[in-house]
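As structure tokens, one chain now follows by itself in the form predicted on its own.
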Amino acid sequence: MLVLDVLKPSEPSIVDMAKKLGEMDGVDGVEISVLEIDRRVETVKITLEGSSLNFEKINAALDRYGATIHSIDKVASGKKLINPS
């Protein structure tokens, strides 16, 4: 699991961005939540799950959409994911 805080332009929509990210190799699921909307940009939280997430490819894809990663908020890896207590 990878959770990213991202600044993106208003276009593409989060629907289009989720679809494109979900089509990437190693990505099994994508969730995008809008945290803040400005005139031309949106701050979103992107959660990706998959068997072999490739951060460099995900970052490059976001860059192609005009988006910038503000921070990596959560990472989970391994054969068994840990549920925080």
Second form
Amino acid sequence: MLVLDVLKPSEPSIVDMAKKLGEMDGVDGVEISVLEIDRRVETVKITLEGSSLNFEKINAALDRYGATIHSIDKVASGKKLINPS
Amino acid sequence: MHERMLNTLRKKYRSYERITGMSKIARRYFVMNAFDGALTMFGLIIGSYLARVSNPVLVFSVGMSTALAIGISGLWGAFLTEAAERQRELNKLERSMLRKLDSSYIGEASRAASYMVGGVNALSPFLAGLITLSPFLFAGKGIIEVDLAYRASLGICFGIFFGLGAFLGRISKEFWLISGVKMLLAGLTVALLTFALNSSGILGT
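Previous: the form predicted on its own; requested now: the form predicted in complex with its partner chain:
Complete assembly follows, chain above in first position.
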């Protein structure tokens, strides 16, 4: 599991972004919630779950959407998620 | 293979459209410049008729050169204007994001919108001109009489005016007939003014 704090332009929307991230290899589920909306940009929290998340590829995909990762807020790895909530 | 390529193109178009809203702008330019092209041809045809030009090839070549010039002017004007506006918006967004966005979807969509709007602006008057003048092409080949070509061209012009008006009416949810007639009035104004100028001797024919 990977939780990212991301700054993105208002367009493309989080719907497009979630769809694109969800189609990536190794990603089983995506959740994006909006934390803050400004005039042209928004800060979102992206939660990704999957059997083999590739951070480099995820970063590259976000980059194509014009987004920037502010911080990596949570990472969980291994055979068992310690605190899935 | 072709279907997959078309699908990719369609997806790309949709995502660019969501980012830039380019089809709305292109639609506006299409109506505006097709109207410009058709109205210019209308004036040219009436002028040629009043000057008793009986050579259809002459009318066609003069008309097409004019349509080409309007098309090129549309391409340059719309592309440069649109590119400048889009770049300005992109710069603002880049300042908010504190990063360059040229290689992102947003940068790509922004460039695609400029090309598309420029293309539509160039093609619409050119196509309107070509359709309007097509009877003279047939007259040049001896298929129809020059008189009929004049009448057919003027009829096509009125058809284009009305069609563009009706199209606008459909967009604005106004009654298409009223909207079509509004556009037709522009053509009638040109016709009336030309005839008035001609009968007063200002046009010298």
